[in-house]
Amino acid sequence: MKILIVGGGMGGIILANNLARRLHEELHAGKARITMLSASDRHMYQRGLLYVALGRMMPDERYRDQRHLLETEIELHVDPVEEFSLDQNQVRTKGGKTYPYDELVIATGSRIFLEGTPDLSESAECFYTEQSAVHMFKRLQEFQGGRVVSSVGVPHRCPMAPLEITFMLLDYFKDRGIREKTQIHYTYPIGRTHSLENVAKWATPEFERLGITYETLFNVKEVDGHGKVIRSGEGTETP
C-alpha cells in the first residue's frame, strides 16, 4: 500500500507520524510505504507567528529541519505537487516526477484572503504570515494608544487564534505602559464570542473582567481605512 501525503505542515507531519507508528510492522515488512511531498525542507511553526507579531519571538526561531520531525520510515521529498491526476491515482511535481499512490492525503493547509474584503489588506494588520507578523510588530511599536479592534471571519485558521491575540495584546499594552490609553474591542461573526461554546462561556466573562468590549454577529463586509471604520454585512459599523 502506497500512502502519499502532499504537504509538510503541522497536519501532514502529525498524520504521517501517527500512520508510521500504527503501520510500523507493515512498513518494515515492505507491505506499506509512506511518502511525503513538501514544498520546503524547513518546517515553520505557525503558532509562533502570534509571538513574532508581538516581538516575543524572532522569525527564525520557528523553523526546524523537516526531516528531523518525521519518523525515519517516512520518505520525504522536497518537490511540491503541481498537478493531481485523481483518475490515475498519481500526482506530478514541480521537478517533473510522477508519484503513484493507493491512498492520497492532501494537507496543503489554508491561505488567508484579505483581498476578498475591500480595503482590508491595506488597512489592517494580521499575523498569519511571517511577513505580516513582522509588519504588525513594527506597527504596534509605533502605537501610542487609542482603539484597537480585533476582528475575524469564519472559518479562520487556528480556532483559538482570535482570542489568543486579543488577550496577548492586552498584556503587550500593559507591558508598554499604555493599557490605560488603549481600548480593545473584539468582534466575532456568530452569536457568541467563539465558535466553541465552552470556550465562549469562558472568554465572555474574561472580557468583562478585563475591560475588553465585544460584539457578536459582526461579519466584516468592508473596511474604510481613511475613516478608520469597519462595517459589517448586517449594516453595523465599529470605529
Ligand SMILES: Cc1cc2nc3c(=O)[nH]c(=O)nc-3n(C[C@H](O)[C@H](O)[C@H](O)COP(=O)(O)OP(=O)(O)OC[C@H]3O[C@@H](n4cnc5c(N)ncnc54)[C@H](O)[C@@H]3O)c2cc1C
Contents of the next structure:
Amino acid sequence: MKILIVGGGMGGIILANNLARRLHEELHAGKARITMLSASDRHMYQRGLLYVALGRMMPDERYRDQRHLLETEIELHVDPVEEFSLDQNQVRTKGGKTYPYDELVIATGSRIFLEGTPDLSESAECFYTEQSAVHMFKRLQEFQGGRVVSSVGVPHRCPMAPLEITFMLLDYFKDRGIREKTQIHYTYPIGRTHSLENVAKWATPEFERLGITYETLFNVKEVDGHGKVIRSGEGTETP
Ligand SMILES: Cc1cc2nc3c(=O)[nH]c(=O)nc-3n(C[C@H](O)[C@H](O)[C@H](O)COP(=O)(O)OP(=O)(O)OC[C@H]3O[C@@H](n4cnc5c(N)ncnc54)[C@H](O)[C@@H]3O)c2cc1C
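Form predicted alone already given; the form predicted together with the ligand follows:
Following is the full complex, with the preceding chain placed first.
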C-alpha cells in the first residue's frame, strides 16, 4: 500500500510518524510505503511566531530540519505538489514528477487572508506569518504609548493565540516601562472572551484585574487606517 502525505507541517508530521510506528512491520516487509511531499526541507514551528512578534525569539530559532523530525522509514521529497489527479490516484509536483498513491492525505494547512477585510493588511499588525511577525516587532519598538486594540476574527489559527498575544503585550509594555501610557483593548467575535467557556471564565476577571478593557460580539468588518478605527459587522466601532 502506497500512502502519500502532502505537506510537512505539524499535521503531516504527526500523522506520518504515527503511521510509521503502527505500520512498522508492513514497512519493513515492503508491504507498505509512506511518502511525504514537502514544500520545504525545514519545518517551521508556528507557535514561535508569538515570540518573534515580541522580540523574544529570532525567526531562525523556530526551524528544524524536516528529515530529522520524521521516522527513518518515511520517504521525504522536497517537491511541492502542483496538481492533484484524484481520478487517477496520482499527484504531479513542481519538479515535474508524478507520484501514484493508494491512500492520499492532504495536509497543506491554511492560509492567512487579511485581504478579505478592507485595510486590515495595510493598517494592522499580525503575527501569523514570519514576515508579519518580524514587522510587528519593528512597529512595537517604535511604539511609545497609546491605545492598542488586540482583535481577532474567525476562523483563526490556534484558539489560544489571541489571548496569549494580549497578555504578552501587557508584559512587553511593562518591560519597556510604557504600560502606564498604554491602554490595551481586546475584542472577540462571540458573546464571551474566549470560545472555551472555562477559558473565558478565567480570562475575563484577569482582564479586569490587569486593566485590560474588552468587548465581545465584535466581528471585524473593516479597518480605517486613517481614522484609526476598526468597525464590526455588528455596527460598533473601537478606536
Ligand atoms: C502564533 C501561533 C500559535 C499557535 N499555537 C499553538 C498551540 O499552542 N498549540 C497548538 O496545538 N497549535 C498552535 N498553533 C496552530 C498550529 O501551528 C497549527 O494548527 C498547525 O501548524 C497546523 O498544522 P498543519 O499541518 O495543518 O498546517 P501547517 O503546519 O501550516 O503545515 C502545512 C504544510 O504544508 C506545506 N504545503 C503547502 N502547500 C503544499 C503543497 N502544494 N505541496 C507540499 N506541501 C505544501 C506548507 O509548506 C506547510 O509546511 C499556533 C499557530 C500559530 C500561527
